[in-house]
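The chain below stands alone, shown as structure tokens; this is the form predicted on its own.
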Amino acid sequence: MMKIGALSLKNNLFMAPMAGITDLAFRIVVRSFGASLCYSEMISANGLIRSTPRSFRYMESSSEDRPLAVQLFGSEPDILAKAAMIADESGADLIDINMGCPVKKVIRTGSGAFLMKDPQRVAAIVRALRHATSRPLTIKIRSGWSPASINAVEIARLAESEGADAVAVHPRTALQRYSGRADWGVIKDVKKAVSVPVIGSGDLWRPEDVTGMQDMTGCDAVMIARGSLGNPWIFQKALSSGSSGFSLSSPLPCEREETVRRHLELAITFRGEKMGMLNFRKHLLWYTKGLPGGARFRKSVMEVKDKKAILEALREFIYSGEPDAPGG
């Protein structure tokens, strides 16, 4: 167990907030196999503050969906703090400030990874935010700009100092992107720097990397994200790893099947039929990245938007080579 502020949480095993990806019906599954803190989408500030349904929409939840981190993106610490209440008043549990996504709509705002730039900026919205909200609050940094600027620590003692309740750490530039490696020295080195939980993310393909991470780094918790894609399991097998020291192996059919099926139920109900098939086939593909005869499987239901036909094909799919499947 782990506390950030007064939030307890049963395990140091987090769903990083991913656009387009972490929406309620796969937070739900992630959850299923241990993590135990997930991020929304992220949200705009102004989105949130103008009433646009969209923002909104990233910030639904259920019972199933606790505790839930709600990211904001932004450059205004007033409008950030209006956007924080909001957020509180909406049920969050943890507010989150995005720093550190690279993509360039976010950055042509002087939101997300272009506040490394700034860190007098960083300062007066952390502050702006510990004013507005009681609930825990925590940023989500890069290493730096580019490798000529490196300020994660300095970043960090400054959110502590105005007072974050803990900070995650993505250990690229935002210059990389999501190219080469992660540098965990970085993680490591905010570890030292300040006293508030330090959460690592960058490179969990597999559960060796968590626990990798984590012996390196001296990291309270990690922040899973594009290894979870299509292998939900890895909370599983990492926390299984980490109390036992040996993973588990790879999912049966029967279980990568009735996971991929929860997880279409769960998109259909909460976007309804059409919107929740769209939202899905992403993670469809994902699914099935890297079986034996998958990029065929997966050109055969690029087109297929009849919900009961993607379910029989994934079927055959996932048992072709396998013993009869259960009540077939």
Ligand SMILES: Cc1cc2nc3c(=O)[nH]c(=O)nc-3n(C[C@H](O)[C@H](O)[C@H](O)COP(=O)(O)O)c2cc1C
Contents of the next structure:
Amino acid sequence: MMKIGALSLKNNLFMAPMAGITDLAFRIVVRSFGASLCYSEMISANGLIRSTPRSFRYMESSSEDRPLAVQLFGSEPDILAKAAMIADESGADLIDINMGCPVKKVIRTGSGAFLMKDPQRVAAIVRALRHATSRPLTIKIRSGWSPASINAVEIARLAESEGADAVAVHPRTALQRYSGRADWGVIKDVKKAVSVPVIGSGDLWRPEDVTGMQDMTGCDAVMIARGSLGNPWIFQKALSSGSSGFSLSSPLPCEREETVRRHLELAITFRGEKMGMLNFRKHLLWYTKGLPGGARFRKSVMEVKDKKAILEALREFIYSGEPDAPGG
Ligand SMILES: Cc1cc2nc3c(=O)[nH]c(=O)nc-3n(C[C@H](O)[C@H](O)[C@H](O)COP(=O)(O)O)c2cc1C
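What I would like now is the form predicted together with the named molecule, since the data block earlier showed the form predicted on its own; can you produce it?
All chains and molecules follow, beginning with the one already shown.
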């Protein structure tokens, strides 16, 4: 159990926001393996207040998809505040501001990690949102803009003093993007500096990294990002390895098949057959990465657009070479 503001969460293992990836279907899958909080993809505050269909689609949720953190990006306090009110009315359980995205398109507008360069703007944004919503309010930051300007502690302190309920830290610099190692020492520094919960992110590839980060940094919760691609079981394994030292082995073929199938069905339910299949393709590649014969399988399904054919090919691939394949 842990709390962010008034929001109670059943454990401290979260699914990190990933644009283009953490849609409703994937969130439901990782929740079934124990993730207690999932984040939406980042949503443009401007887009929300202009009611663009895409922004609203990113907020789509369901009763199984709770509690949901809605992540907004923007640079203007008043626009972000209005967008937060819209997210609040649409039922977001928590509102998070993206201060870590290093993508050019986002940086150019003064949003995302660009905000790390402007602590006073960060303060003004948190203040404006604090007035606009009573939902739990968090920010997700990087360690700083560049190695010469590591300021996560300063930004976290400012956000706390303006009323943020937690701070998530991905301790790479904006210039580093996703390369190199995440410097968990920065998470530790932030944890020492603030009294609101600190959520750690960065290089949680294996279940045991979760305990590793918690032990090293003292952070209150962690969020898994790339380590969950094609591997939603990581949540279950991290949760059980903490308590019982339960098996850390790969999922059984039948578990793998069942999960991939369920993920595809959900993608189609929420997006329709065409978009659902298209969106699912990258997940299918991740689900089969590193498995024997994976490359051949991926090549063979590249052009397949029919759900039934994909599921049949998947089944054959997963059970090929399996002496215990059920039903022959
Ligand atoms: C493809 C991709 C998309 C991402 N999109 C977002 C995003 O929309 N908002 C955000 O705050 N972080 C985003 N992130 C960053 C992750 O949430 C996470 O902090 C980062 O990947 C570090 O964790 P990892 O090293 O375990 O992957 C994204 C990362 C990846 C790889």
